[in-house]
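The data below hold one chain only, encoded as structure tokens and taken in the form predicted alone.
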Amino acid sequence: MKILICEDDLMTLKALEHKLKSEGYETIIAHDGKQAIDFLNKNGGIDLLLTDLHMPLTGGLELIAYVRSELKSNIPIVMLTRVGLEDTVLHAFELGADDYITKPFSPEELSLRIKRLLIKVKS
């Protein structure tokens, strides 16, 4: 299973990458939404997208909108952010996010949420 991690904070990125690799996932890294879009346009073929909200060039909300409207993809998308404002959460869901986790979060909770989403997709 391939997971695209779109995160501009290096420490968070490395922690996510380590956790997911230790659970057997293949990870692809993007440091901003533009890199994620470039990867998706060239390669596609991911099973889940984890994205931060605020990033340089292209943010998480724009990335979600692109995946849903331009690529017409229904891959599971999890938004990771320090911003827990209700309006932002609701907007992410309206754009097509499947889950929303506020930082800091438990790596175990993230792992369970990812497994739940991937099981849902398989069935």
The other form holds:
Amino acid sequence: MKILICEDDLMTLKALEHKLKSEGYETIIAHDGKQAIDFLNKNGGIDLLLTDLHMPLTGGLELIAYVRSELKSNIPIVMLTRVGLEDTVLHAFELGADDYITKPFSPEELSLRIKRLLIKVKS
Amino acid sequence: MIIDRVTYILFFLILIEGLINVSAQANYQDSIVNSQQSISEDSNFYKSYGVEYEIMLDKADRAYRIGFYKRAKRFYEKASLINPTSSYIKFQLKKIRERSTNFRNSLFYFNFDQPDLLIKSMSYLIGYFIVSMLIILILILVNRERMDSDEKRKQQLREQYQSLLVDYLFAEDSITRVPAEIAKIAASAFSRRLLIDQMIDLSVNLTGAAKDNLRTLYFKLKLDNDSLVKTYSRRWHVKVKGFRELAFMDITDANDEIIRCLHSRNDIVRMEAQMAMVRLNHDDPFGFLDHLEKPFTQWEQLSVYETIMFHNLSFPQFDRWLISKNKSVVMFALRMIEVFKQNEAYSNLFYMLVNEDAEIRHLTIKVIGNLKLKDALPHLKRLYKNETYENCLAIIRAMAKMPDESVLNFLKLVLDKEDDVQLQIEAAMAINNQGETGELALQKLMNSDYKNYQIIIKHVIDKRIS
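After the form predicted alone, can we look at the form predicted together with its partner chain?
Next comes the full complex, and the chain you just saw is listed first.
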């Protein structure tokens, strides 16, 4: 299972990567939305997108909109966001995001949510 | 600025002088040849005029050589009294005259009897400045290089530590044992500082077991001692760092010191102490508001609010601080009641409408409007008459936010009786916000001949403006 992680904070990125790798997923890293879009255009073929909402250059909202509108992809999208950004989260759901988790996050909880989404897609 | 300009002018003049001197030197060589010729032609040259004459001539020549022209002139003139026919003396006096009447000489030698010294000192100064500049430039370059290499080294270490920490936190096996690499890092003070920063960075985004493991590691490496030492430091920026580390790692050992700093004169220390208290005082996180003597600035209020939101902290009933003697604390409590929509506080809010401070009343009216507390409408109507202009505007705006037929007549009265256009506009807008009844009322008022409301009402119902 390939998961594209899009996160600008290096420490969080490392933690996410490590956690997901230890769960047996193949991870691809992007430091902002633009890198993620470039990867999706060139390679595609991912099973889940895990993205931060606030990133430099192209943010998470633009990335979600691109995946749903331009690529017409139905891959599950999980957002990482701060508490208190309910409006942004709502907007992201409108754009087509499937789930969200707030920072600070529990890696175990994130892992469970990802598993749940992937099982849902399979079924 | 003036010194700079004078230096530039002097430097420019010295440059010109240098150029002129090159040509002058050629002339000087010619003149020496000429003088030697004239001396050799002088029939009296070898004649002795006595010791005094020789001494005077010697003194004059020496003074001339080192540039003491006035002195040289004086001795030549004395010597010429003894030997008035000397072509040499006449030639030297002519040269001194030429020098003193020359414009370029006057620039440097006017009123100065030591031109060479001036030029020499200026040259030395210029040389000194150029050398100093070069030394400073080299120092800056070396320092920058050193800082760059330090930063690169730090970056490498950071990445190394990040990987080690992440490996440790998400390790499959038991994490009861501290890995040797991490223990080695913690042995050096420099590395420990970097390690603490990385652990804090990591703790910001983690909760649950991962955060607990990180905290355990912090204690095992005895990094809490470093944070405690920082907290008791005299340097405020170190102290603040200590507060943050303790707050992130939930270490309560230095709470007494943090409480002491809640009354610090340093704004940053005070603010950081407040934020640390919110996280570390588990029994009463906002208890510091009870004893806050200094104004609780809006920036501090925002920081505390951000701490609550960011760390998803539980918050108390803020109406507890509506009776605080500190006005800024009351304002903060009002804002928090609004943000967290604390229903239980609503009844206490009404008491704030009669607070003696107009600013507190103003904020209360705004909060009531934003929370749409219709129960407050009769109070607002009653208060309107004796309120300040700003508060009257706030009352009408609050009424506009909570449509209710009971205020329609009151708003009509405001539109009718008030002379202030802004109040009339706000009242008309509030009437317009009362729904169908309000819109009908506005139409009626517009057609009325009693007063000319047309302009205000047209302005209010114009969709392009609103």
